[in-house]
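Presented as structure tokens, the chain that follows is alone, the form predicted alone.
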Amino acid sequence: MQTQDYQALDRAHHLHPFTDFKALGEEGSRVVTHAEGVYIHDSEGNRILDGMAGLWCVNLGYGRRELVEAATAQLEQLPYYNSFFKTTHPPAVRLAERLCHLAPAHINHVFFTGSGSEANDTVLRMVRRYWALKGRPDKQWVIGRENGYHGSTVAGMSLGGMAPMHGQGGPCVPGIAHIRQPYWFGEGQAMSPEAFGRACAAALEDKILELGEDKVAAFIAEPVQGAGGAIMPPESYWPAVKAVLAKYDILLVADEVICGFGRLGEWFGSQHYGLEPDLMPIAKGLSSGYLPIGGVLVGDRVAETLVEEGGEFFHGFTYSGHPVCAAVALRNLELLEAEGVVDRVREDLGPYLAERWASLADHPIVGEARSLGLMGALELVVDKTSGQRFDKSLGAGNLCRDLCFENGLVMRSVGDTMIIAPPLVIRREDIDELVELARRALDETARRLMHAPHRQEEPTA
């Protein structure tokens, strides 16, 4: 089959995730066929260094035979069972463990998911359970972030912040509000960023306050915001927001789903910010996005409670840790540790690619680059001194992704953020690459957008 029947059958018969199903149709998808290392391959013969790790996900990069070879002994032996019903198996039982080993010391349990939506649905009934478990049962409200992500289901869109979602889901789950993120770059200039992380964390107390400190369950974050940016927060917001959720007796909830298994140089973002958090999803990276999987891992307090005194607790997965999926996920993480690919992104391919990627803030239409070990993000401004962005009918963000693809690198936009997350596995060589690219599409996208009738908006506020 050639690219163009791929495409005529994909528009026949494939719905994709969050797209625009017309204008796909109109355009064809690019059809991706094989890949290796940091790379993928298309129908079109290009090769293409994949700057997102799949969707943050192949931190082992691709073609990893140990891999594969842990799923097929794993399918010979026991393909498929559930652990309903007082079972268990020997992939589930050994990837709790694992997992339980490699988080902070005072989580000790894992219940499993096939996804980080299905985690952060988890999320919500086991807080609420908690809470009435512990005689408090009007602890109902979860508070969230505005522009957070934490996953597309109904629970996972109602606990992020994300407008577009809550504009297309219908009444959301009741009992989740949003404050601020801590977007420094985008909506805290006006001040010094440990002024704003400090006023971010405020809004926290503030909603507490309003919606009643006996009616607070949990707050749920990112450690740093995958899907809304790559946004950093300022040094000041996590401390700060500690204090709050302690003061209040206030469960957290670190969304690991992107930041997780070596994202920002340790096992969890957690560790990076120093969070002890009560309640932590996983997915993405726990396979190497070779198979589907997620989890979630339970707090002692959160766990003890549930376990002595919770009886059944009516919440479950067909597919929760599938013996497959979980003895990929083993390997997974025992290739990560032999390889000690975790510490060489905390000290030697984070600070390299922070000092490569820093390098692109003299570009003319870069207002801001920022990075946190594998994790990087451009702001595209048409002003570099006011921040002041270009008009969105020109969706600067779309075409500089765009021009990225054609070359040879992927690059997400959200927005008119540029965003990067290589697989982990990543070289030197390959990050300089990287940036070149990427500057290469920055040129384009600046040569294109200056000769534009219409090029700005007005400064954000």
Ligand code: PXG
Given for the second form:
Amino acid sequence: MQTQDYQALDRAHHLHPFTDFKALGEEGSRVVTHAEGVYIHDSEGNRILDGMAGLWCVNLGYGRRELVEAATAQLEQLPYYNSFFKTTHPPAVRLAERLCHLAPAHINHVFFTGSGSEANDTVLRMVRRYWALKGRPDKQWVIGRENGYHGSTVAGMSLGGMAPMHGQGGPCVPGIAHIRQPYWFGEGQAMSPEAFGRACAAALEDKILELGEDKVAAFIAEPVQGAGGAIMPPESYWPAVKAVLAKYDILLVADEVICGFGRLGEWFGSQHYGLEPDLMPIAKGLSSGYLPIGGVLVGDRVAETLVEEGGEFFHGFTYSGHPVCAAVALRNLELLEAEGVVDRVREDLGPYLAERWASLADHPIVGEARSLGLMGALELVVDKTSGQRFDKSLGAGNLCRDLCFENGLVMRSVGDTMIIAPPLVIRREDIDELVELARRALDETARRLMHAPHRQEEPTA
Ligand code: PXG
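Given the form predicted alone above, I would also like to look at the protein as it appears in the form predicted together with the ligand.
What follows is the whole complex; the chain from before opens it.
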């Protein structure tokens, strides 16, 4: 089949996630056919540097034989069995043990799911169950953040703070509230980053008092917001949030679906910020995306109550701890460990990316270049000194993303924020290439937009 044949069938039958179906049908999808290392290849013969590790997940890069062999061996041995009704199987047991070994010392249990969204559905049920068992069934509210992302199931999107998602197919799950995000570049520049971080934590306390200080079960947040725009909070933010949660005895859920498994140079993003979460939803990098698997890592406080006082927890999925997915995840963790990938991100690749990425800050349409570990963002602006954004109608971010793709780089856009999160096995020379390709796309974006009429947004009052 040729590209056009795939596109015609795709248009006729395939409804893509997060997609304007009609617009895609008119344009035609890009057909990705194979991949190797940090590169994907399309049906037109283009080789493209994957600056997004698929969708923040292919941490070990493409084409790892070891993962293929782990899957094949397990498919032959036991392709499926469940872990309901008092049964288990070796891959689930071994993966559970390995995960708890890698997790912080106070985390010794895991509940498996098929995805990050299912992990967050599990979180919502588990925190409410925990407080009910503690004799405090009034502690029901969960606080999330505007522009946070926790998945696309009904509970996942309700916990997340993506307004366009809330606007479709509602109403959301009751008992979930949101507070402002610690996005200094976008919302906090009237203050110093440190003062802004504290103000965002104060918003958490205000919300708790508004809902009732005895009524809040948990706070859920990504250590660094991923889908919201690679937003690293000011250093003052997490310590202040932790203090508020301790004051009102509220559980912390650190959503590690993106930050986990080395992205920020630690096994879990929580460790970078010194968080001690009660629950950590995981997915994506757990299997480097080779097969779908997720879970919730459960700290001792919650686990002991569920185990000792719980009786049956009426929750679970057909594919909870799927043996083939678990075998691949286990092998993935072994390889990340054996190859020292996480340490290399922290000690070498993260600092190297930080230095090279920061070099883009001098570009005329870049208002900020930030990174942590192997996650980076660029803020596109029409005027560097004022930080003024391009007029929304110009779609600067999407234009830049499309130009990247045409020039051999996957860089994602969230509004006018450009994002990278490459495979963790990227080498220094690939980072050089990535930065070079990004600069070329910025040049071309600037060339096209600087001549466009209405290039800047009307200042708001
Ligand atoms: N939590 C976080 C922090 C995520 O980033 C999920 C939960 C849900 O995981 P599943 O496996 O159910 O998709 C995610 C997923 C994007 C993008 O465009 C990000 C995600 C998914 C799809 C697109 O950045 N993150």
